[in-house]
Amino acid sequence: MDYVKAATDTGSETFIPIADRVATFDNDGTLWSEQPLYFQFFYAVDQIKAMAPKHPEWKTTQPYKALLENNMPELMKQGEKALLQIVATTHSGMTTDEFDTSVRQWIDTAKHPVKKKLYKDLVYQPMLELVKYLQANNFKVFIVSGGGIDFMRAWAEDVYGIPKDQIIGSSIKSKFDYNNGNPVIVKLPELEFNDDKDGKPVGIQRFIGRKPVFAAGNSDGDLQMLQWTASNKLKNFELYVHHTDSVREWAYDRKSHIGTLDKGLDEAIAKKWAIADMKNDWKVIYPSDK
């Protein structure tokens, strides 16, 4: 609140013009939970199971065999290549409208295997309040996430109140098809842009064109975005969400397989960035906890 007051006081040397009030938020682990796997991968898992009857060969073909048998240790052994193959299978070969409809149906019905709540209900109440507070003070809020851009745009505008044209994420290639007078854009099974780590500042420059004055993340994957924001000559603010609550959410940081916070935590402490201690700083985690 002190930062926002300083940034919006027209009589202050730290006043920031409205056009430069750009705030960027990571999504997974920053705006909603991400354990034990990124929620977008749970979507891919559900899609593979739904598609399986039309692909009997998957029963004996990896990585589909491991997934269909719920053999996650075997799936993880096959590494990133296997995970990307599953994502490619479930995120391509359809139009953008078809994919949007599929994600919307899933986000409205699918429940988390541990929390037994809809995934869209596992958003952080304090972060929702922070986003609205910044927006009320004329900050333009963007999501800058390693998650899929089309996946997030299908639901994030309704859940966070962040317009879909202010959502930046990883993307696969696509092509335009005139389709006999009924134009469509078709998603292709090939990665185009990975909006993670040093890709985040690149994505910010490509899609926003302004250096943020406010950035929030939760992992080492967000470190470069926070470093880029901290280099702004205008008054800036960097925030890390630290997952410390093993009862209401999950407790993890340096050694986690998801959302690792190691170098970022050291840098945040050294540079005195804000660190939100989830266990001690947040009265509630999810909206349903109120």
Given for the second form:
2 protein chains.
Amino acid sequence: MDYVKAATDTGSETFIPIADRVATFDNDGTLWSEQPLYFQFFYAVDQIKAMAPKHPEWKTTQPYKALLENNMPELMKQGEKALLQIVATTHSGMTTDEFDTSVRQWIDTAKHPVKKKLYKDLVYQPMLELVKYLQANNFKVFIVSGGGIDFMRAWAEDVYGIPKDQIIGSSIKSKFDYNNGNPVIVKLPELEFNDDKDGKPVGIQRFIGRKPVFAAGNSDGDLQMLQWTASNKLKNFELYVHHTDSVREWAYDRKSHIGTLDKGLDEAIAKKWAIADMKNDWKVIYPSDK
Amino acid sequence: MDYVKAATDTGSETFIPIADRVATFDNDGTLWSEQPLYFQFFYAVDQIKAMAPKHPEWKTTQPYKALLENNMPELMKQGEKALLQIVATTHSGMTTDEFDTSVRQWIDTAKHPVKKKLYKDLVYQPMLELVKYLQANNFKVFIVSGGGIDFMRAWAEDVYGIPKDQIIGSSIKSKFDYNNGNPVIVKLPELEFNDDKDGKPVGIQRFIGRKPVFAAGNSDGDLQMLQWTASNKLKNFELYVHHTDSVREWAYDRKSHIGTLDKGLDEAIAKKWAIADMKNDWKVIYPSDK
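Form predicted alone done; form predicted in complex with a further copy of the same chain now:
Next comes the full complex, this chain leading.
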């Protein structure tokens, strides 16, 4: 609140013109949970299961076999190429409208295997409040996530109150098809942009064209975004969400298989960036805890 | 005005919720002039001339030789590869900040060889008014141009009143460099995205994530954007600017080497899209004509 006051007080030397009030938030692990696997991967798993009756060959073909048998150790053993195959199968070969409809149906009904809640209810109440608070002070809030841009846009506008065009993420290629006067855009099985690590400042420059004055993340994948923000000549604020609550959420950092926070934690401490200790700083984690 | 009234009247069956009021404008030939060459190419020419003293070898090397000798026929004979080389020389190998500074200096001082006015004064007054009118009615206005995204963002925010993150264009690749704690983004000599023709709806989907309800262009390069907009189930409006004024601006359409309007003109007539006849419909072309 001190930062926002210093940024918005027209009499202050640290006043920031409205056009420069750009705030960027990571999504997985920063705005909603990401354990035991990125939620977008659960979407892919659910889609494979729904598609399986039309693909009897998957019963004997990896990586589908392992997935359909819920054999996660075997699935992980298949490696990154197999995971990309699952993503390609579930995220391409359809129009953007069809994909959007599919994600919307899933987000409205699918429940997290551990928390037994809708995925969209596993968002962080303090971060929702932070987004709203910044917006109320004329900050333009963006999501800058390694997650899929089309996946997030299907639900994040409603859930976070952030417009679709302010949601940036990883993407696969797509093509326009005039389709005899009923034009569609078709999603292709080829990576276009990986919005993680070095990719985050690059994505910010490409989509926003302006260096943020505020950035929030939770992992080493967000470090470059925070470094980029910290290099702003205008007064800036860097925040790391630290997952310290093994009871209400999950506790993990330096050695986690997802959302590793190691170099980032060292740099945050060295540079005195803000660190939100979920266990001790947050009265409420999820909106339903209120 | 009938369209905007129908779109914003809450009692109307054609009412459009604010979040869906997306308007996309081409830039070259739609918001400012583009003859006898795209203005961004004049920028490249001016940069080559400024850089020439440090590159004595250019006096004898094509395509630089032709350019430095103002030998346009010879330069054109060098073909597309040579033009791309000139663009790469002047648009990459520097940081995004350095490029931005260079374009700003140019746009504030460089004059058009025929009109003898600043390039930024060769914008269309009626289109400026249209952009403002849509914005005043809660339309979110975007530029979707084949021109360079970083080139436009250096000046278009000020000149058109359209925020940088709502300016979409063609791009070259870039990379993040931590640079010992003074991070920069460096522009690389490799095409990333061509925001023209089929690329326009693809760019709209990638950057905006929502189909427009309003689109304006002036050439066949905008046709797919207008087709995409026309396929919106919400009430939509398509506009072609037709260059018909050889005295106050330029007159060209079906056979022009730049901004060709041929198939688009046929389709506009067949589908009764709006066509702005610059000679007969516009009292004023440039702001200085007022």
